[in-house]
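Just the one chain here, laid out as structure tokens, in the form predicted on its own.
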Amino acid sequence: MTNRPQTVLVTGASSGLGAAIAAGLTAGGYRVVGTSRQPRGDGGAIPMVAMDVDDDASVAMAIGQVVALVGRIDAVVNNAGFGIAGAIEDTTSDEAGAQMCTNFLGTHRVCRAVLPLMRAQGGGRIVNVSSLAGIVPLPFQAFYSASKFAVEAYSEALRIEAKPFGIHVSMIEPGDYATGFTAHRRMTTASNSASPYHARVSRAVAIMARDEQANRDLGPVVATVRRALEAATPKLRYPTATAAQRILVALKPFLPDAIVEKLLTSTYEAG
């Protein structure tokens, strides 16, 4: 870090992980502007700037008011998404599309925006929220996991595209934490009792939900946020998650796949 704050752009600040990160940075001496959708009108302890990551226009703008807030950005944590659940077969296109906008789109979206000013300023940081789902496939998940592989391999090849202009990026990968993503997923509509995959998709989401809102301690992750951001050489990745979690990510190239296959329907179609 340098010796003043950096100024650091939160996407989808307004709840959940993006506010706890927002707040940690901002008592770690950062400069932070967070966005949201509709950001609160007081703009709270932190400046909210209203930006809608599935447009193109609202994004431009929002990275210009920042700019003209702060006067640069050193840094962008692109946090903001969602989560569709759902069997494969009862997902529309529209559907899988609204999930892949948001969470892979969006990202995209952020980073085009910022690297012609990180470029000129002669560096910065790019962390994109990705998650363990983008390692592991979720049964009854299957988009936002796909979602989150494309945050994978685009951030992979974004870091080798964006490091000779001194820009750096990194992947945050949590595991399961208690915020609103979990009331806020978003079931498909044929997920219904029509649907043949019903019983076991409730079941699965159950398990889910009950995994996510167990582990409310959402300090490890914005350690780890800021770990990315002031590692002289950064990682790539930054999983963080309980120690099962980490253990099955990190077993996985090397398991066989019917053992993963085995492992993964114990954990979500467990009567």
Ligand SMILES: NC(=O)c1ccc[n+]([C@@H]2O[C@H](COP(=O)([O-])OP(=O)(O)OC[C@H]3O[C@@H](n4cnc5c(N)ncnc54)[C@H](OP(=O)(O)O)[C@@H]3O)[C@@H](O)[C@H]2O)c1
Given for the second form:
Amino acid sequence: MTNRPQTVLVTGASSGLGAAIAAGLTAGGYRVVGTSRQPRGDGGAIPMVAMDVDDDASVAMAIGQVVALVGRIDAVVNNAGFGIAGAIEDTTSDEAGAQMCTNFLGTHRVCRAVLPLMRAQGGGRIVNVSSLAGIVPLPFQAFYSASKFAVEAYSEALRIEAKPFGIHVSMIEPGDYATGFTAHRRMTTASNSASPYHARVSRAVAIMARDEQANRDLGPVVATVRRALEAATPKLRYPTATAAQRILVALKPFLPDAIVEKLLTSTYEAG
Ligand SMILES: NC(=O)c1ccc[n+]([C@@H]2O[C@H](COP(=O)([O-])OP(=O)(O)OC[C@H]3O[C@@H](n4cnc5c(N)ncnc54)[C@H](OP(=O)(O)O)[C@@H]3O)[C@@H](O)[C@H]2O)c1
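Switch from the form predicted on its own to the form predicted together with this ligand and give that structure.
Following is the full complex, with the preceding chain placed first.
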């Protein structure tokens, strides 16, 4: 237990990846506190605190409660998030803003609340949950992709800013995993049969949902978070995805844009 944090806050621990990460870390001997907008029951072995990452006051109150509960926050896994789908033309600025408010600014709210504590403690670890969609943007999930691109830029900058305080910043970049993400996905209001994009959006989102639900083993995500928490010198990025997805991500900077475009078009618009 020498080179690793003891107390870990996992946001969005009521479902999916967050629940698996919280359970996996607890089983590995960490003291974990999870968050949810509406925590139910006593959370069993994992105490749950109410936190809406869309709301500054809710985040501040939750961080205070976590510190009162476990004394300190050595590490944070910024996992809370959701996906919005629909054509760009069919997305209002309010719908786009809601996506950025949770996935990007939610991460920022939590970081701003824990950074002073970590500085005072002399160090800490922040693991932001990005996505492969934060590297390869997906058609009809433009604002989800943009929110994760924002998390990527933010994490790169924060890593440099926080390093002199002994605070390590990393990202995990999951591919497709079967979680509540598919059922919780919001379609934009104008994504209906009157939209000129309707058939294409429906097909693409069905393919995305199929791919997400096909991968039921969340173990690699938990193991990846542990690698980020336990590495003596944590890396900036930890992709966790199928071999094919990882190869595409690794090759993307070297491939002509037209090839990447063709691959994405054939994946989400074929047949
Ligand atoms: N599943 C995938 O294939 C995949 C791939 C790449 C990245 N990711 C990322 O992984 C993270 C977790 O998603 P998941 O797949 O596990 O989906 P999920 O099963 O739907 O879980 C989402 C979690 O986020 C919480 N949440 C959502 N909005 C929130 C808000 N405003 N404030 C606080 N908590 C909020 C939910 O808690 P409550 O509803 O209880 O508040 C829930 O615990 C997300 O950042 C997602 O973008 C997922």
